[in-house]
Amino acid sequence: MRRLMLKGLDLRKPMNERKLAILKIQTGILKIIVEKLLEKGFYWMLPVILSKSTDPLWPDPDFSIEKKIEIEIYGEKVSTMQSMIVQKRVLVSLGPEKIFILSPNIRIEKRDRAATGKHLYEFTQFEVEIAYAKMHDIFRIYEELITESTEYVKKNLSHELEILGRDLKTPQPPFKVYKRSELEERYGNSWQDEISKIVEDPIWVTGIPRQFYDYEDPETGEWRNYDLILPEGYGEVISGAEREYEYEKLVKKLERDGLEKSSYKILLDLAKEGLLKPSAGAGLGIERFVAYIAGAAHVAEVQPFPRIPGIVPDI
């Protein structure tokens, strides 16, 4: 377990040498990953804060939220973004057809999740969405963004590698792919930490039973959703799915998870018109990926000011 040395971290001093270097590695990262994905033809879409519709995060089988935050605005009820996936779907169903978002996400992580060194209650997931793809398409992408974001990091940022101590290496794609099932019977409930100790290169995991919005075999029972989990204990960092695009199914999936269906209304609403157009995607958490890249000790390490759970910082 990473050691949780933040808390008493002093914002009022100048940054250190360490966490300049962090950013710098962090500000090329973002560049490489905007850049490939403008040269591919997609539209750069601005974030969502405060909606009626959120991601529920249950039944994730991590699901590991202490609170959801609402309030009131204009006499509505709203929640604070946990995840951008009910508008990246009406996105691609009624506009650009191949989207990316730096997305805030607030989850507030139950406080036991502070010294896993990977989790945090404030963070940005960049999202990528594509009408009528399909699950490899979404691997092919978010592995060419990885790799050449490491090999620019490793071209052009030496010098700060070499104030991190980090020794990278770029992984080598395609990346494997494991079934969840598989893994779990292998390591136990706790295979994705198992699992990220053991692999050199970064995984996918597939066919984990899930939200609502994840395409499910109505035959096979099989979930066409995946991982990336990342190796040195770094673990998940990609979240994603093929989706649930059919009417009868997505309301059938609500009332067996307990979920409000007027919470996605707009989204049953195209499901029933045909408008809401099959499509994958996924989020990379680009705080965890940097801490991956640099090395971090924690992941809060890459905040200017960290959000760690339980921890609520002056500013």
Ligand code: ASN
Contents of the next structure:
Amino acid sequence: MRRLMLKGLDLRKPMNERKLAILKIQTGILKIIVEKLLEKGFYWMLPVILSKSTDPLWPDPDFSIEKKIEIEIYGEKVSTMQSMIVQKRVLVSLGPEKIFILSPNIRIEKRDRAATGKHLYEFTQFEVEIAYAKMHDIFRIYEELITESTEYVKKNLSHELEILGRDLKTPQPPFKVYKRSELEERYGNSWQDEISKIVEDPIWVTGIPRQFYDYEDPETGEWRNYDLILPEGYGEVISGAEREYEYEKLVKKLERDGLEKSSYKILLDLAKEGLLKPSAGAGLGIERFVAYIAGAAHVAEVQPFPRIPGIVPDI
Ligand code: ASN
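Show the form predicted in complex with the ligand, please, because up to now only the form predicted alone has appeared in this conversation.
Now the complete complex, all chains and molecules, led by this one.
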């Protein structure tokens, strides 16, 4: 693994043409997804990194965090950002109702995740949140971003795809939707890996029991959340949900998960006042998406400064 990653990645030598081709593809993808959302009237918000309030990432079937980074600044305890979910909710409730953010996330994944080829301990999410939106609104937006950026790369960066030996197919929207429970029944606990190897186009998977902020239907017990799973074993690239916005429900779920209510003070205060708007959103892992488009062997191949679990480089 280490040798694979260092191949062509000596940071004392100019980059090889493969690395440059990937970076050019990444630039093209970012241009398209940003342009598309600006055309639709989204606000482009900037990220924050240090906060009292971040995603607990728990409970989640995929949880594998070795440590949460907490530090003291000005006599107060803050964490580095695991995802801007809380900030997204507050933003769409207080002003801009359609937002996107290129948000750096720090998740100190367990070391054995180096071998998955999909995990990084620093990565960037393309985060979207829309007040009053529903699951299908978010599906349609990301389907457009994925198909349009794939088309752009095929049309404008065919030389780079050739360097990478990548034969890329544009997926056909709308993508199929599956229930997590069906997939689990059929493929067992590793349904995500299994299904990712089988499908030809990306698929949506809904109904995944996880963090408190995703909406749970009180009548059916169904979680109105979703992941997008890429083909060819690239795995989950988007996760998101319709959101909980009622104070009582939020409090109950925080207690159920054993989480500190004080970490979510603003969110809870807004909910109590009836000011927390219902919304839906999701985040796309940029490096994973670029890795899939480029046909990279490991997601760290996309990063100029790789952040592979367990490996702390000199830069
Ligand atoms: N970005 C995700 C969302 O919008 C949250 C996450 O990254 N855990 O739901």
